[in-house]
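As a starting point, one isolated chain is supplied in structure tokens, in the form predicted alone.
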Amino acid sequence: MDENALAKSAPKEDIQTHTDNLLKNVNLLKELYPNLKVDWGLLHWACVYHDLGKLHFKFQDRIKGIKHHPGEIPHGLLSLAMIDHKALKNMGYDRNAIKLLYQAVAYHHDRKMPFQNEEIEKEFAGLYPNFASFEYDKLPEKLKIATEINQRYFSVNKRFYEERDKDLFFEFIMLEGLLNRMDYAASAGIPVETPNDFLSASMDELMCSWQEVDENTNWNDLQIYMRNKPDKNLIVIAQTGMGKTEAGLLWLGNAKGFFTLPLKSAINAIYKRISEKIVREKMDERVGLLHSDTYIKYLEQGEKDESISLDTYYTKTRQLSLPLTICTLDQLFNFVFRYRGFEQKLATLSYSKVIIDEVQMYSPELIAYLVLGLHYITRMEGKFAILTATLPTLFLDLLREQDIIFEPAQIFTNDIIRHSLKVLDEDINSKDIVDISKQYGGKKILVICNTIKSALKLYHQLAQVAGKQQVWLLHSHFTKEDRSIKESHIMEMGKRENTQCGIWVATQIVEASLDIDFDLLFTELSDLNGLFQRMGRCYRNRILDMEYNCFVFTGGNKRCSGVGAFIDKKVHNCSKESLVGIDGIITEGQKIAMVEELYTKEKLSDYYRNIKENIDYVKSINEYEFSKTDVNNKFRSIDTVSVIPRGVYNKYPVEINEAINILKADYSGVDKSEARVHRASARRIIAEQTVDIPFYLAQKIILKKIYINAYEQLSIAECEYNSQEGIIKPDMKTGGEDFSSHSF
């Protein structure tokens, strides 16, 4: 151990040992990846140099907790001292190749950086007294501390832009991006990769399971099809109960990827799915679940399994090392807007297939996000395959104007005659679905309305007549414990072979996340594609043995609810004009072309003008403008804030307040590991009895703060709760806004 040389101190590693890490990541990503688009050589260099500013004084004074001195300036601009550019040169490095080098290791930790190349280089005297003593064989030889640095490499924020520098932009996306990841992973002590050697061995074994219970079972048209082209970008849009999950592993293979969904539920249930069917081992080794309670589901996991190792396992989701992460849209592709760091995300995604399911749910803004994320990826050489039941002709439009390059979209239907269509051109309204259920007997009954509101209404309208123990209601405002409940109820009620009968009343929160089966549903109009997802999760892949199975009430004289608040005014009124004509049997093939025909540009003109205005407006963001964190609050904007309803908060003061003061504790001088499992374990205490809003809901109503720590909080909502209902009626700040009405 070199004790002038320290790279970190907890636990302690000098200069050298730590760039012998991040060379043995070089070599292993290396081999498992032999064609990226990188210099290796560059790589190699930017490596060895990137720490060495670390030498200084100041920062081994820091380090070792003998002084902070202030005014400190970035190790990663005191390394350019040691990069010897005509060495550079002698080996072959044109100007370009060594100012990418140069900007690499500079910005390896990227800051602002308010400080000029004299400012950077009055320190360089500094790295002196220990870089006099330092050994290193990997450093070239003769090497030297500069006195000024090369304004032809390098000079304080003159960076590689995208339209200016074209493909040295991407270069140094690589560059920077992988040095980044060889950094983080050899501080962390894992591997920057873990080869996925087993997803194809997995998708032969579960196939050979189900031959085991039917012998004649075997991929279907839509599974060899994704199966055959895994090198293509793919588009396939397929009806419900086709198998698209396995469609979407066979075409990942034994390549490294990613599998996005819009709903935590839908990646929970996913994740669930895989580790039950499919990957039945080494889970902490193969596959993530990333986002923003991936922690508190990884505790779940280590209950189950005591050997896996949470907090390595946790790691190597974060740093996007596992061979297949499932996860939501913000935590990929937040990369468009070239924060400062982005780098390393995008040239992981470069090597990368990323499979994206149900595009229809997404709105136009992250619809924008997504767009403009697959022609990231795409120019990077990533790939993608977009799976999804229903697909906006406008979607096609959008990738063609981002210069995507794909395969034509497939469709796969099969012959099966699932639904009857009754079109009602009313409210919705608990007399007509007493009436019409009477006609089919005792049945499995699912009830989908577009607002919390709407829904209320008719779960309490329907137990008047039905009885309370009949009748159930869901939507995403109960607490996780309460919807977790409800959601394995459903779940089970929706088997096809229960026979339980009754009604559940829900919101499009059933939509895409819950594998259901029911025999008649109920439901307001939203648009044709919510029409068509809802009609999925009745007779899921059974034959049509009724005369009407499904029944969209469109409204009549009244708007049907949420449209104008998160329901588009246009979308609704062009499907609803799809639906004049509508009686009777209605096909897959009828069902995509409907679709196609309303979804167009032409017909939806400001819609898709809004998916335009916010390409265009993240294109037009410089790059490194934003911080992550900066970015992490733009996509905020469109995610969730966690509450306790007061009532919840009323019930449980004993354990909430518990888990707070443990959140509160001082754990200098324990374990991290430790520490991180305490507080984990009284975070999901915490967020079991949490209700998640949008965001722009919750600035409106009243939330009383308890604060934990500088960067936690707890917001208690002021309103009743139970779980029969969820929140009731939240004190709104401004007084007069229906708060269930704006929510689903």
The other form holds:
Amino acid sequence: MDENALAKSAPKEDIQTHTDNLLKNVNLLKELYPNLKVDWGLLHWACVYHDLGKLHFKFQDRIKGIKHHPGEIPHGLLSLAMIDHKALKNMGYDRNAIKLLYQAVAYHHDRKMPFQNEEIEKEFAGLYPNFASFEYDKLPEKLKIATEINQRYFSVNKRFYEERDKDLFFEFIMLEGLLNRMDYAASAGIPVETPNDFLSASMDELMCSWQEVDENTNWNDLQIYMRNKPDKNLIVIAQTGMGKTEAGLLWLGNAKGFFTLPLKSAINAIYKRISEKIVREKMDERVGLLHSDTYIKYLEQGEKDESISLDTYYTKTRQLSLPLTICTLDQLFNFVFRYRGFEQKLATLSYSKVIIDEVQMYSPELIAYLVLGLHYITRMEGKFAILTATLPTLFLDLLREQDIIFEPAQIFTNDIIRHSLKVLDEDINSKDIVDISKQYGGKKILVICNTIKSALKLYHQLAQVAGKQQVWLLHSHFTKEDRSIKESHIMEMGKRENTQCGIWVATQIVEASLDIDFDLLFTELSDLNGLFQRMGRCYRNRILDMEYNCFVFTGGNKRCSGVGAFIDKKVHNCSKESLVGIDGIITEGQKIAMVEELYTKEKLSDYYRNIKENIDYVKSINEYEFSKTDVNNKFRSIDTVSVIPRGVYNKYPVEINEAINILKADYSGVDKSEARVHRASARRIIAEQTVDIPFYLAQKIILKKIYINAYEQLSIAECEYNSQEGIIKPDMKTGGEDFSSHSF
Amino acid sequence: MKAIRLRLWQDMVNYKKPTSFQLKETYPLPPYSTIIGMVHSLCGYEEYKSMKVSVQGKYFSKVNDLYTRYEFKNAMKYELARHQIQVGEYGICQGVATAELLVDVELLIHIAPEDQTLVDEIYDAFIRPREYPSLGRREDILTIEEVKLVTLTETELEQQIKSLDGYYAYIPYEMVRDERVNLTNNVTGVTYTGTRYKLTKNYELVNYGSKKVPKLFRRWNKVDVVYASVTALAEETFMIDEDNFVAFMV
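Mind sharing the form predicted in complex with its partner chain? What's above is the form predicted alone.
Below: every chain and molecule of the assembly, starting with the one above.
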């Protein structure tokens, strides 16, 4: 080891070894994806040069723990002293290529930049002592340290911009993005990519296992359509229960893929399904799960399979190096802000396929990010497939406006008639629910309200009539522990073969991805999309055998709850209008046609403009204007805040305080990964007792903070709590609105 | 090509932007027409002598200060209640207004007349000025630090030449567009840096009236420049004087 050329401290590694690891990863990537739009030679040189600036004595002193010198220049900038542009020219690289190389090396970390080239050049002299003894066989011959940076290729804060530099900007994304991937992979000691060599076979096995049960089973039209068009961008509208997940995986085949879903719970469910039914082995090399609680989920996975190295698995997931990653939209698509360091995400997506499920769930803001993201992905030659139960027509217009090329949207439905809808133009109430359910004799009844407030009210009324033992409540303001108990309960009861009877009162959190099948559905109207999603929880895959099985309350003279708060008024009213005249059987084709007709840019012009404005806003942001932290803060507004209700805290004071102490403890000198497991388990104990509240609502209630460390604190909401009703009337800051009528 | 090179200093000066009204704004460096006008005045030229000029320099800061403003309308008769000053039968308003002033201005200027026989004459005009030289407003007096006869040669650079000591310059736009120079003060997230100006250089008189009743207007020749601090890049061709200063001749 070259002790005067260290690149890493723990464990110690010299620049030569580290760079060799990068080059190994380059070869690995080149073998897997030989046709990537990147100049492999240039990437090689970017790797060779990227860390040479670490030879500076100030860096070496710091990494050896000898001394912190003031005024250290980021090593990426010092590396520029060694780049020999004349030699590169002789190798046949043109000016633009050399410029790409200089900037990729200079900006490979987002660090505070000096003001002028002169400040960097002054520090070049500090490279001499260690450079004199530096030996590395990958360097070009007769390497010298320059006295000046050639400003044709680099000057501080000079960068490539899409508007001005066109294709060069995208070439830079590939070069810088891949350099970053190589660098991080080499640092973490993981391969930059693990090839997908299993998914097609796994899908075949899945089919075989189904055929063992029923030999006539085969892939349906939807699945065959998607399997036959692996190279195209697809948009597929298919009703619930048609096997969209499988169809998506068939389209993916043996390619690198990302599967995005709107909700963490849906992601966890799909991850579980893939791990149990489809991939079944070597999950830690094949399938990753990426959302804000990844590590906690992996802890659970680690308990099941002790051979998994959690740290490696987690790192591979974070670095997007697994063949298949299931993730939330914000984890992947925040690159649309083109923050400093965004290149690696987009470069990775350029050779990946992205599956986007449940598009109808996204807010206008997220739709905007999605559309823009797809614009960039297709520009970089990545592929996408959109899977959805219903598709707003204006979404297609938005895609076309961004010059995104895709196959015409395909609709897949079967002829099974599942639903008969009765529209009741009145406020949702327990009397009607009781009367109607007596008349139709359903055993399993699902009531869905728009807000927690209205759900609570109905829960109490129904409990009085039917008895507390027969009625349950589910909404988002339960602790994670209670919610998962409730979710497994409702799922268990929602199984067709289950004969238990009772009433579940819920909010739209059951709309998506909960695989349940009830006999009768009573719901408030939110919008058409929501209504059809909710209907999917009733007679999920069986033939209608009664006069009516779905009842929608459109509010009568009163407005349905939640409208105007988080349900768009215009969308709600138009939905209500389009239900006029509907009475009785409603086919799957009819539902899709109704949605298609309603969600057009003409009818919902405000909604459409809202999305457009969001797109224009993000586009108006210049490249590299934001840091990654800035962008994460922007996404906070769609994020949630975890709080512990005072009632829960008082119930488990010992457990929670113990966990806090574990998090507070000092772990210096303890094995890193061991400490991480400790902390993550403590976090899980706390997380189980927290309720996730939307960011904007959390700002309105009174929260008491418990200090953990400089970065973390625990929020206690001043309110009672019980496992039947969830959070009860939290103390609001003055001027706060009614809490439970703004949440679901 | 022979040229006169000037190193100048001014303490508080305004190079007025023609489009500014309430506050008399200033350009960051004197525009070409201001310098050409000074040369013509010092040499006593009655008609335009074609010349090329390069302007570089810097200033320490900028302040706003009051000045006396004289205002009048063409052919307006004197009125006691309106005007403070009477000139013959016409009236003038006297009042205060604000001007933007550059503080401690340093300039490096190259002047090359097309008719190269004029070089010595112009040189002499700066060595022995016939009256106090000023640049900008009439009261913006000039300190001449150095006058030197130099030869400008078109040279392909082997080594890049950085700007002198934080100097800014007016750079012909094409030079920036073709990336023959690098603009040094970049900011991350800003695609284009530098300030683009259309600066007046010289004019022709154009008659919009008739021969008998002429209405003469100045039709300005405006040049497209970028105001920035730049480095002249290696392997590009520039006009260089014997002291290795780059001249961005316009």
